[in-house]
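First comes one chain, alone, set out as structure tokens in the form predicted alone.
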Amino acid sequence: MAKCIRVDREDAEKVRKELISIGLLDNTYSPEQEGKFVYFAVKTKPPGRVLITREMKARQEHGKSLGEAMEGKLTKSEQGELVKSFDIVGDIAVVDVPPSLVGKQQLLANAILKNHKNVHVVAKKVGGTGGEFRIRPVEVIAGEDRTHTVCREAGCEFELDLNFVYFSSRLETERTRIAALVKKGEHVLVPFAGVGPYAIRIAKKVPSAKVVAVELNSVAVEFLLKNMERNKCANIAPVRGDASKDLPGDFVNWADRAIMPHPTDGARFLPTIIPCIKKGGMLHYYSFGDAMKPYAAAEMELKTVAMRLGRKVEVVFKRVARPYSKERVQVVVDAKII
């Protein structure tokens, strides 16, 4: 018997990703579907989840953990050092590496690819997330020689490279919430557009909405304009520009909603984008903040410019989108302009 949790077919595939991001995919046991849904075995139960107990069928070597898959070829010393959670991007494992570990990176590369017969390509972090374009550099150390790749997500395909764009996956879960809120014919503003993650999964989701996707990454709009063709979304209006010159522009009291999906220094784009919110129209505004008080620094934000512009806000939804360190998480604030 093994413990699990059962969720609906169509979300699998992230909560897949979820568990084992979080490390607690018990890969000792292979999932297993029944009728529209598909079980999985965890190590304990995941937040908000509940835990059921069944007979799982156990899988061979493919799909071990990283720390398992690493047991007896690395010291104790080294085990405390692996860093065991990889995010995955289309068929890419972006892993971290210790400096410790440097010399031991091959080993750790080709677990990964022995266990995970979805990855391709395996590359390690080799910067922080930082440039104008909040790129995270990226080297390639087993598999496929390339960062290019094409990411699923919830019928969706958005096309990248990481050592040319931004793409998280871990924010699959706040790009469907935000797509289900949005209503028949709004009109959404996504400045930070990226290649298309906010912009496209709600384009398709709402046809009748129409969407403007602002980014200045001349790349990324690039990305943008094949994934818009991909995913044949013909209600999105790209625009290559800088979210803090060009706007608002034309678009003074045009959007229903807009998505600030630029977690770092947003503060420095509220002044031109509040303007292009009608009255009453929802802000989903994205930052940074400390873990014991999360939304003090994004509330603050939206209300000083909101006052200096003659607006208003009124908080409706906060959350913690995903955690980033110890010290600080990454929260979202939806907001109401007044």
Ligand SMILES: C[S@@+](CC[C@H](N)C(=O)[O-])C[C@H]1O[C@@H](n2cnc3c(N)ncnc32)[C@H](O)[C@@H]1O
Contents of the next structure:
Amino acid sequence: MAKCIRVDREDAEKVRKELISIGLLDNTYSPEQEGKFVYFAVKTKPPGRVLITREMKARQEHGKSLGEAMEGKLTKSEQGELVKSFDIVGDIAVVDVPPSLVGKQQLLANAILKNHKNVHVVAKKVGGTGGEFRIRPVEVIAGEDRTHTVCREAGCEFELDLNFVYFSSRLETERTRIAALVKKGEHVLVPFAGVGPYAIRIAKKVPSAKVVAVELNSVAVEFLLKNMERNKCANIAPVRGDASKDLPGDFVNWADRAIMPHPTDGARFLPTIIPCIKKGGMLHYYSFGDAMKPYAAAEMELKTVAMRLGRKVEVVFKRVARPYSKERVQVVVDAKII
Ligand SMILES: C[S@@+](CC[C@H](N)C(=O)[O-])C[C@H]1O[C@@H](n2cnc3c(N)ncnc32)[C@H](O)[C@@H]1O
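What I would like now is the form predicted in complex with the named molecule, since the data block earlier showed the form predicted alone; can you produce it?
What follows is the entire complex, opening with the chain shown before.
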């Protein structure tokens, strides 16, 4: 709850300037408009105004950078070790704490909580992304004791638990790009659906599309079902199972588009997924590549399998979806399957 004042919409700009000039505007919250009124969060009661309390949205903007926030709290060599960037998934900040900084992790976590009003949990990575379900384990080091959160993206909500499912907020741009390509009435197959970020972004943007979302991890499927409900997506058919063997035969030549967001192991599934794509349909294929020749391996995998199946591949677009390490990048290749 925040301390606020309510003003008529037409006076809002004038009042905002006044509040700034007397130093009472509380910038940790965004102003909110409701009907004829605008609500401003304030530090204390401005003269001549009625103070009310109200639920207000904390500003998403970041405060100090982690490097700035830790100034004076770390030695010079510790500053050099500090991993300054971190992901925010829902309201959880996921940080890298190098072994040399474990003794300072509480300070670090508190600095994040103080500077990011939208963060309520700080969790540190305790292993790399691994296993069949591609989970990256984390341990909570500050804030509320949970790894369960809701991530908001482009008007959609994804409920998830970091310790039980895969989710990457870094792929938002890629999901936006793909969702924008889907046309009315398309049949879309998402064989590695996770908690549903691709399937739901598409299903919500194009309600006439039919989306089939396949996922092996039962916990991810449970979240997918909840997320379909949360986002009111009745046009997704979830399939709990293995994309290499649990797709029924009637999916052959069914898809106008297939999305394969499984960059570490996608090649193994190409012989099953390519036959599901109609002649002239589109495949969005994710893979890891050498930073010097990012697309060579992905294109070779696609062409080899397609040729074996008597199909042809026409690459229409490719991009680096995100850097992974100095030597490796994650790429996406969009290919027409003829
Ligand atoms: C890299 S994650 C991508 C998840 C999701 N599309 C996203 O972007 O958040 C790959 C997903 O494929 C799932 N998976 C792995 N093997 C599978 C299989 N044989 N069939 C179906 N899904 C599988 C994993 O559990 C995981 O959720």
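Numbering follows the first chain given and starts at 1. From a predicted model like this one, the values you see are computed outputs, not experimental measurements. Note that the rigid core is defined as the largest set of C-alphas that superpose within 1.5 Å between two forms.
Peer 1: Kindly check if the Cα atom of Leu19 is displaced 2 angstroms or more between the two forms relative to the superposed rigid core.
Peer 2: Yes, the C-alpha moves 2 Å or more.
Peer 1: After the core is overlaid between the two forms, has the C-alpha of Lys326 moved by 2 angstroms or more?
Peer 2: No, Lys326 moves less than 2 Å.
Peer 1: Look at Phe269 and decide if its Cα position differs by 2 Å or more between the two forms after superposing on the rigid core.
Peer 2: Shift at Phe269: below 2 Å after core fit.
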